[in-house]
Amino acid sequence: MGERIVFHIDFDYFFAQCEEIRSPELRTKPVCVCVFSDRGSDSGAIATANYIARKFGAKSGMPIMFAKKRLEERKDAIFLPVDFDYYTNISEASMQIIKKNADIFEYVGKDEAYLDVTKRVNGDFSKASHLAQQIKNALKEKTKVSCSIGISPNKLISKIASDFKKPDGLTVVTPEKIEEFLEPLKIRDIPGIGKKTEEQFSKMDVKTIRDLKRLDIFTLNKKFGRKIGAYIFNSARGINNEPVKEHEPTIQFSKIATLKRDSKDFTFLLESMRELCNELHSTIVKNNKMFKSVGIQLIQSDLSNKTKSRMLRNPTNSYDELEKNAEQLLKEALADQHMNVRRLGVKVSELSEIAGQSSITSYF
């Protein structure tokens, strides 16, 4: 068994797919799952769009009002608010099925995981393909989730391969096929190469991975620095030695404290809130995480609970974003607050690894 065999499993258009599982009549309609803001029905961003909506140009990260314009001709277009508790339940059930089929299971996010299956299939790519199909069948049968799976000797190529035939794809790249598979692809298909990096390469007349391989390591190092230059050079050749690491999901990080006195005074509570945000941010940075949801918890003088949370447009690990959103949630919570607050808490969830960012700068 000289080669590793690594799976990258990616659930197709996950949030929108979950909504289709819950309401099958949505499958023939353009569906956008949205993170709405507090400024009206057109304010906020698209979290996920199904493939029908994508054909009209609606996509993740797009402002809702832009997506509505793209879908004007589809009077049956549906815009739904995110329902993370529901998506988490489907994700957790699906991940348990996947984990049972792995030698090593690495959770990446609600809709994404790596598996090392080398021992399980005895280094045989044909057996690996059969195992991947079994996983896909089990998911469809038990949780109704469709996924795409990439199979190769390493995490990099498997991630690229999982996106190759979406949705419901299965792509196997054996060691002898790596060059043939990679060379025709666009350089943007390499994880971590974003729009700005692509534009820089375009000025150098480099558009495909085949073009990229013509650049030597010295040129790349000079242009992007040694670390990023080496990553791009190796990626163009399918070289990646990063192991699949056993990793289970961290659902959330939180900090909670009993106040010096019961109070509903905003200024007093905000001072404690900022201290909690500072402690929480240290935990986020220490664990190399980003968050996409911020929440607060008020335990009132009668020990009853009051919570508020909000989704951000993009994942972040910014202290300013944490504090700003926690402060806004506190204002909203206190707008109709009649009882004093005894304990105060802050939490972040929808966690992801820093390496999941799309731009090459934040990739490192």
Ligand code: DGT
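Numbering follows the first chain given and starts at 1. So that the term is clear: the rigid core is the largest set of C-alpha atoms that superpose within 1.5 Å between two forms. Keep in mind that this is a model prediction, so the values were computed, not measured. What changes on going to the form predicted together with this ligand:
For Met290, a C-alpha deviation of 2 angstroms or more is recorded between the two forms after rigid-core alignment. Positional change of Tyr319 between the two forms reaches 2 Å or more at the C-alpha, relative to the superposed core. Once both forms are overlaid on the rigid core, the distance between the two CA positions of Arg342 between the two forms is 2 angstroms or more.
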Given for the second form:
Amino acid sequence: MGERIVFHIDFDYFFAQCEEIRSPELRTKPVCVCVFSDRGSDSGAIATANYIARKFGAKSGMPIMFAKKRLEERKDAIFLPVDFDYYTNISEASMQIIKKNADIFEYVGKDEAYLDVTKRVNGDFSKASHLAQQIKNALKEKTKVSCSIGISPNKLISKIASDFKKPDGLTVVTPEKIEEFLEPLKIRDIPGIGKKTEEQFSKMDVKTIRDLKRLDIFTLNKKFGRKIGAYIFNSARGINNEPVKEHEPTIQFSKIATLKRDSKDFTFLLESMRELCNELHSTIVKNNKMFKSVGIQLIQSDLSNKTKSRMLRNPTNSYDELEKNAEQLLKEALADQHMNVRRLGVKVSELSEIAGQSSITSYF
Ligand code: DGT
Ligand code: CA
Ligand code: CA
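Shown: the form predicted on its own; wanted: the form predicted together with this ligand:
Everything in the complex follows now, all chains and molecules, and the chain you saw is the first one.
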């Protein structure tokens, strides 16, 4: 394979940034976007926080209560509920702009994409960084989104590079700078190496990528198996041949069915809902996916449509989670239901590869 030029683009503090775009007065305040659980008040977790809030220690996954504690001295701190549909709109509009600038466009998630731009910049890194700057400008102008871009000969290094300087970063790693760029980084900076792997290495006194290069392929294979061993060995040397694959988002899986009779009876509808959840769950499992959003759709007797959805705190592939959330949504939807329901649907979205596999093995 000839030398490629690959971009990794990642939107900065995405959900919180969307909130700032909607309400610019938030820009000077700490902002946390929260997934409130149904237990009320402050139970739930932080989806993400803007960089001002992060300075005080608020971050993704943290219980809302903890974040409030960290931000106690900031009376101006703002805690907002997730507005997933709105973030999706901003994401889609931004991805359209990005896509136009790629030879090959690979959608990874709402705030993330890889681009192969080799052809359009003639393999020239300085043209590539100019193109990246143009993409950043176009996003700022049209959707107001700020992002960080990593540029290198492959997906692995570009992914690391986009994370290197955030927010609003642009990091170019030309082939001759790969070693110099990687060596001082922590092994945790290699995508797929999580806390557990980091601890294992720490016991061997391996902390940086430079340290990691001391280990030969046999040692790594013995410890992690051949596939992951090879991935770690190659990653430490900046080697990654994975192509950028044309990929539009697999946005969702859904099941829909016409009821035996039109009805607005909860128990009757719930029974069908469970069957749909069952079928849907098989599809999810077959495709090795996790979901982070559950939605339902009611098509009413007059064929009008009613939908409801909710974001989960964490990605899951659990049947119980699916059913529990679908049931809750159904209850909410029926609370103010006047018309009978004719067709019923369940969907899951915000799909990701199943955990564990998503970590290391998906980076081949
Ligand atoms: P950064 O570091 O500037 O890229 O910040 P984010 O917030 O864009 O972080 P990233 O790229 O890891 O995640 C993209 C979006 O995904 C983020 O804005 C909110 C959502 N997200 C990330 N982590 C979590 C989490 O632990 N729970 C929930 N509910 N959502 C999350
Ligand atoms: Ca991001
Ligand atoms: Ca991301």
